[in-house]
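Here's a solo chain for you in structure tokens, the form predicted on its own.
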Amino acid sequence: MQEPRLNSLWGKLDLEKASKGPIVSNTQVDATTKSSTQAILQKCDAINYQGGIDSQPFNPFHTAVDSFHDGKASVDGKMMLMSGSYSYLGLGKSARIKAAIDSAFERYGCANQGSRALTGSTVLHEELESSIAKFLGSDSGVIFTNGYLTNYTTISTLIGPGDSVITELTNHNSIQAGVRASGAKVYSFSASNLATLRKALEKAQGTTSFVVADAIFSMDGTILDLPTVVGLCKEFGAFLMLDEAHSLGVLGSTGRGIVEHFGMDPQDVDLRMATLSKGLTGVGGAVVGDTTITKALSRGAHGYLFTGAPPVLETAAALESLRILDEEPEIVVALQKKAQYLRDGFSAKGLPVWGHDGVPIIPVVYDNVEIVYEMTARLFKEGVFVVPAIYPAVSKKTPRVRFSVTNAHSLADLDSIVDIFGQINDEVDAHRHAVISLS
């Protein structure tokens, strides 16, 4: 006997068919369907909500950009130093980089052939996946479409119900989404006690353990003390995985990020992920490790099969940025001295910066989000385009301006930034909304 079917978007029932159980009019699912769209609506309106930014008179978020140029970007015709780019090493316009993509496209064109385990892969995906691998001393490597699909995919095919995974308490929230996705029993941390990590550890005995976390937090502009993590780990033999999306490029000499910042082993972690779009230029993430891990990502992880493969002239551009990181080092040590020029100059004018010495991202943190619109709005009025972060991405408690340093700011650029965020802050008299430190 067959069951009562819907037929169409609106979900009237094909009554002819159906033998058994209620008849219900379409009078009756057209209102359940109203009731229901009605409900979704209303759960749209509270994401909208969220934050309150529309009750603001400035909205800083989804600002379309007319162009980017040195350090700055024009909005609406009005040039802007740009304080909230992710572009740590300043590629974006590099002569090279734009040879590769015009060599790529002349190869292969623009269109997407399909997922990687398919039609879509090419030999610039595979030279990608094995250069980042050498680069950052690991047997092999996986590359994905977009950095939020990697940490996603990759943890929740690696881990499952009857596991134990163990998470910073501030990680991304791809890593919060793949953890969640993947059943395992779940354990919480916090880098700034890592005595919690211990106890997460040991009640997660007995069980396959996998840490993961944030090598730099990015709302906090903080790096995580691999050593004592790594000791942890070792400790009690569980998994590590480390998410090095702002610090590729960005910590270590050589910028091949917290391994090498804290001159440590990389096979003492098991797994690194980084993104290619900040301080690489390009679009998608990357896994490296063991090569029995990657090829299982390629294999068997949903994120990797049933997407399209990874632009290939993004992909063009991210090889191409990898190369020039690994020739000229110099451009590590910049971004490392500029980073901490404007946090100097922040210093200097008494304004509480969070974060450790020569990070690119530099927040400013308050009590009081009102405090961070207005600020934000009045940065905008004078030429510093800056993006507040707020709840949900921070806690409700320490909204935030975060000022992040990219290789393309010049130091009259970084200088005029501090200038005008200073002036303002004592216009609005915001040092007494100032939260001074993560404590």
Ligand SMILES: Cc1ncc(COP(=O)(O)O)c(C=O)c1O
The other form holds:
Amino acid sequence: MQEPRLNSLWGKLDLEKASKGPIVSNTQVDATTKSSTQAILQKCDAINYQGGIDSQPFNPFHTAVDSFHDGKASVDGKMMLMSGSYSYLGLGKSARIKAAIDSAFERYGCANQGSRALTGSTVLHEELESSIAKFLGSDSGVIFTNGYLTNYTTISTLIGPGDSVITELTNHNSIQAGVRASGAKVYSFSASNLATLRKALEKAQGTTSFVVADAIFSMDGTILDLPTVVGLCKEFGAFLMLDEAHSLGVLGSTGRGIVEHFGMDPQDVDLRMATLSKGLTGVGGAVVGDTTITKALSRGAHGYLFTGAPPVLETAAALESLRILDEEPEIVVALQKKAQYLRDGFSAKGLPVWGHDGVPIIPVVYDNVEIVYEMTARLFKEGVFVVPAIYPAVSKKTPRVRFSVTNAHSLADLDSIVDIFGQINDEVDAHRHAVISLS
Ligand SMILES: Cc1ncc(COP(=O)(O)O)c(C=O)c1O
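Output the form predicted together with this ligand next; the form predicted on its own has already been displayed.
Now the full complex is given, and it begins with the chain already shown.
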């Protein structure tokens, strides 16, 4: 079996490298010389080192924003073009969302009243569940407190020891965590070479086989080849779960995601997960599929039962944003056009962008992390707020500056991003470090 690269590539920080010295693992605490507290503090030091980012002249991470504005953010009193946000439909400050939150506040207040299973469920939660299921052409839906938890608890509830899970190598960390927690036998595949999926399915034959993949790969801006994946899952009788975190409200002519993008039947996919914190406006995660499954998740998933309900004001916002999406599909087309506009703008300047047409995540990949830091720092200085994607989010060989587009951007904003980035790229002669493609 091909060993999954989960731990090395995604699951854990490379603490040994990060600390530039020997690592104290959980099993190596020397009780005679070190207390457990000291050992844990040493481990935290290694984590905090973060590859030396604090010693860089500029640390792009954890920047605190004063206020958000259409396509912009104020940082330390300076207005920046925001090109790192996932709020794709740009509805965060819309009057309808504000009215929905105000009305929910009048009805419920802001306090969390407990777990969904106990006293925390409201009719807004239930309305969002049925609405998102209907929107995605599915039987039923269930919502959770955030997207990370949704993947983690769904996967680890539905499969377990004795089952097989077949996971794409670059799936989001929340999927990887759920996969590890499930105790199922893990096989991996690469979306860029689906022969690896066939091989994994062959090896998993005779067991309950659970295939899981992102619909849009958020680090690469690429779309999963769903027709081929569905074909293989059907051939082998495997269960298919998709993460539509970055594709709900983004793909398809009306934002119904990857199934609509490929003109397929929603029933081709057993289970779809989406976050409420990206295309939609809010916080939370949703799973849609067969009622037996969504009911089982609300009865048995620990991440549903043993945590506070999704915040009701955010639930109201997510529900209203779903209504807007349903009533005004033109906002999806507008987003896709803007995404393509930035992509084309970069390409016209000879900047080698990764990803697929119309996807609002646009990575420019370099062969070393220093150039990525330098580009990010210069962009920040020139008024463009964009964060680098580095190891362990991506492979050490392909760090990147990753731009995002939202409907809140004007074309003039996007022109400015292209001009500023193009100029900086020329100034530091970054072209020679560009990675055109993986092969
Ligand atoms: C593909 C994917 N799945 C799940 C999540 C987790 O979603 P949330 O931010 O709602 O916890 C993310 C978050 O970035 C994501 O990119």
